[in-house]
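This document opens with one chain alone, in structure tokens, the form predicted on its own.
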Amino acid sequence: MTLETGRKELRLYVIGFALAATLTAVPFAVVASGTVPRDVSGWVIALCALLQAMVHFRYFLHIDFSRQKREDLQLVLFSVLLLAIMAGGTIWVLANLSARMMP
């Protein structure tokens, strides 16, 4: 690694870090001064958490929409995807569970 290369990928981390220190602290301040209505701020904490996570594939993860890159975004997209199911198949038997379970 050269150090023009080293210099743009701290350049970049240092960027990314940025972002998503932003991204952790607009929903916190959101939260913390009580002064938005809660549905509100659930929509800003959803966006936040989206836009943070394509901050993290962008800056640290390095996966972008070249195509080079595409077999990695879909391995990430595949796992998300499996997560994503495994979840929402978690949550479906628990609320079937506690249906049965209350009178």
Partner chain sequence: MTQDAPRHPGLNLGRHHPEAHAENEKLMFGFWVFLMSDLILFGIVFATYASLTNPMGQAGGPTPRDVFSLTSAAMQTAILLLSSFTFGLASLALKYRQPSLRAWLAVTLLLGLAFLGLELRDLVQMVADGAVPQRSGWLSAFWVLVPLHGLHVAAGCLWLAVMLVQVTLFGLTTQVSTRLARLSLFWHFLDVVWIGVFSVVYLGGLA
Contents of the next structure:
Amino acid sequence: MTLETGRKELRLYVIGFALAATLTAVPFAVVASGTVPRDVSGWVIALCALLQAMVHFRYFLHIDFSRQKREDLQLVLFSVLLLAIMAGGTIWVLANLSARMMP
Amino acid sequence: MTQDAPRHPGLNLGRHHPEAHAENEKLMFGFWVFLMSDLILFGIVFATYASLTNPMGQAGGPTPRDVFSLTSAAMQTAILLLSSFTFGLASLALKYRQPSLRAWLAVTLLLGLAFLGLELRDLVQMVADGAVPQRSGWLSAFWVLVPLHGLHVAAGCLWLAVMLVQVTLFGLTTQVSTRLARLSLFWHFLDVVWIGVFSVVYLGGLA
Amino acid sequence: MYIALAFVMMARAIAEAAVMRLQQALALDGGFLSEAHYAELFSTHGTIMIFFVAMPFVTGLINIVVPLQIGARDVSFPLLNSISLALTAVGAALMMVSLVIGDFSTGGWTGYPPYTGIVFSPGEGPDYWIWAITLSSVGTTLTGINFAVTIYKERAPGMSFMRMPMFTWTALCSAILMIFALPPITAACVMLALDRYLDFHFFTSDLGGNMMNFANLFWLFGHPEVYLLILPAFGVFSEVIATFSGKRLYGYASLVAATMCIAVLSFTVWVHHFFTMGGSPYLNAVFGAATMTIAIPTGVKIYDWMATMYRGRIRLTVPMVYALGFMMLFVIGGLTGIQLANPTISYQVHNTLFLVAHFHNMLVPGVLFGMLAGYTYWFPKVFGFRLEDRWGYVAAYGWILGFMLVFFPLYVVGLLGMTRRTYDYTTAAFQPWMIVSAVGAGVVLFAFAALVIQLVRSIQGRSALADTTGDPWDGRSLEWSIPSPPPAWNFAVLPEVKDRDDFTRQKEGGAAWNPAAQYDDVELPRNRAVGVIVFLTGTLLGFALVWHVWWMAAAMLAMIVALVIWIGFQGISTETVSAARVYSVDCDFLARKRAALGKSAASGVNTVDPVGRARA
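Go ahead and give the structure of the form predicted in complex with its partner chain, now that the form predicted on its own is out.
Expanding to the full complex; the earlier chain stays at the top.
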């Protein structure tokens, strides 16, 4: 049993690694090719980064929807909410200011 | 709940470490909270960086295209991702008390050092090119954001080295195992932050 | 410890405030202070009051009360706790050193660049400000983590979230704010330090710096900060009002929801501190509306407290006087807050004394009265004797009266257009108001003296004021079920919680103060010198950074790293208290308790007799 669960867990790490590597390679390839228009590549980068962060949380940090992890999942989601408010707000406020300061 | 049921996210020590398994719950939760606080710190610096990445912030000085190398960024990314994977293998070795634990930790440490070496090389190159933090607001932000992550990695490397000594000296006591479990959270967390760094700083700057 | 620190710092800051009011009373065409001296005064007053009076007071109260309320032996990480205290003390020590060696900042408690940048403030003043705040803010973040984990993981069996006492709820929200709101100030201070020391360009006015980002980061921290302070005060009032009305807290669930709402909303309103930055009307309107929204949960709380008092058996004790003063004055402060939340009004009164009156109106009746009420309320629990009543009433009424005299005139002169932080003025119409305000400052000074006299007289008469029952007020939550002062292990046996006001349930059911069926060994952490070492190295580090003594700064940093590694190689050191010892101490307490109850019943003295009253 121990060996079997061990192997299963090993497989999860391998899957996580493969997914993360793919999600890294795609945006790097997009930028390196230099042929993709800037606004499209921006979206690709953002989407891949978001997905990869989720992959890391799921496969390396073992956060999922099971009951025992509910508290920590809530913690992470709450932090991400505050992060969005604070970082997003900062960018919004300062962009708004610099737009109004343009001559 | 059986003993093997995971009690918290991150590495669960399980039946091979019965005492550490229970004790760990509180420590791991506390460490998660700390990481989230750290996440906000990084978020603030990211937001500052983003708000200075424009012609006004660059103040006529160098731009991302002048100073960044996509190849170097890709190499650093690959090394750090690989180190996350090797730490995962170390975690499994810890959980099942396999002798390969120290080897995997050592490999992770070497990868971390390699990452720092590459980053340092880039920074030295930037200084040589005149892209110093005193040149513009944007460069100031860069010189805080990337070295801040680098400092975290350096701290992680120091921690890893200390843990290697402790594993050798004390064996896998409760304290040592729970510390390794927290170190693994820290290491994987730094890799998550690095996703932000390479996406925003390098890819965003060069796209 | 935290609270002692807070009182010492409060003495200094109140004295400074009195000097400032006197200056302004005499300041028509110049008073007795120089401009720079006045600027230093308002900067230290603000910094001390927020960071080294209010924060340590709140932290200290939470530290003492929360483990007792949730039925825990201690906070989760005692060692971390002593390190946090040390870091807070480092900040306070730096403030005090600045009094003697060199000058403090003249940039106000907010320390806005570019004024605090190297170009306009080349001296050591802002450096003192930066390091005092940075080091103590790290300590506060660690404290927050400690409290959050304690409340999440150390609750006694049976205490679900909805059975936690209200003060513990507000402490949890405060801890959350500490964890998430402190990083911005740490980041902003370090960036400002880099600007000053290494010529970076975060907030400079040349080479792409953006000074408004400092205001932005500062208030990202600053606004949650004021809620971090006020929420525990709300918690104290909830406990005090319920206890002294002899009733269960009205609308518990709505109070919990309101507290959570305030905690989250506090992160969404920071721009109202700089509406005049020049953001678009749309931006200002969004943040103005968000600000007004906070009035809703706060209003819910006020109504809940009134409903708790309604048809209760009110005992007008000293904490209750503070609570009543708070409820009336705080509403006035809240109303002016809603006025200020309107960007168009904010433009008119920006940087006037109207604003100064408003935030003192929130912080003095809110935070300060709350902390003083909590101090009076929990004092017997910590020291084993009550505070003397007469000087307590004098202090309480003195604070209320003095507050009104000081700050209501400031509303008027603020509307007349008097700006804040001015050391002199030329409009004769301001002066009468300024004189009233200075008289009020005298009253406040007297009220503070009354607090000191009260403490001295209480210590002198401590045998007469002794609290042998552990329950001097007929309390409702678990902390009153154990001896005062509590033994090192707090609870002889961890209680089994079945109700929100669990101690009242026990008393009513006759289950209070029964010996437990079984006692176990208790493990306690040993005292360690780590806190002291951190304090010394931290203070030297801050001092070295302020005065650019690089070798010392490097040595201290290296020492801190070495210390952390050294701790890692020590085992966890605990000592075990045997079950027999716990048992005998508990039996002693219960015997004293029974004797005290019997005596008061026999002599018919009108002391609080919880058991008799509950049964009647």
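Quick caveat: nothing in here was measured; it's all calculated off a predicted structure. Numbering follows the first chain given and starts at 1.
A.B. asks: Could you name the item of L83, C48, D64, S33 at the hinge, where fit switches from one rigid part to the other between the two forms?
C.D. replies: Comparing the two forms, the hinge falls at D64.
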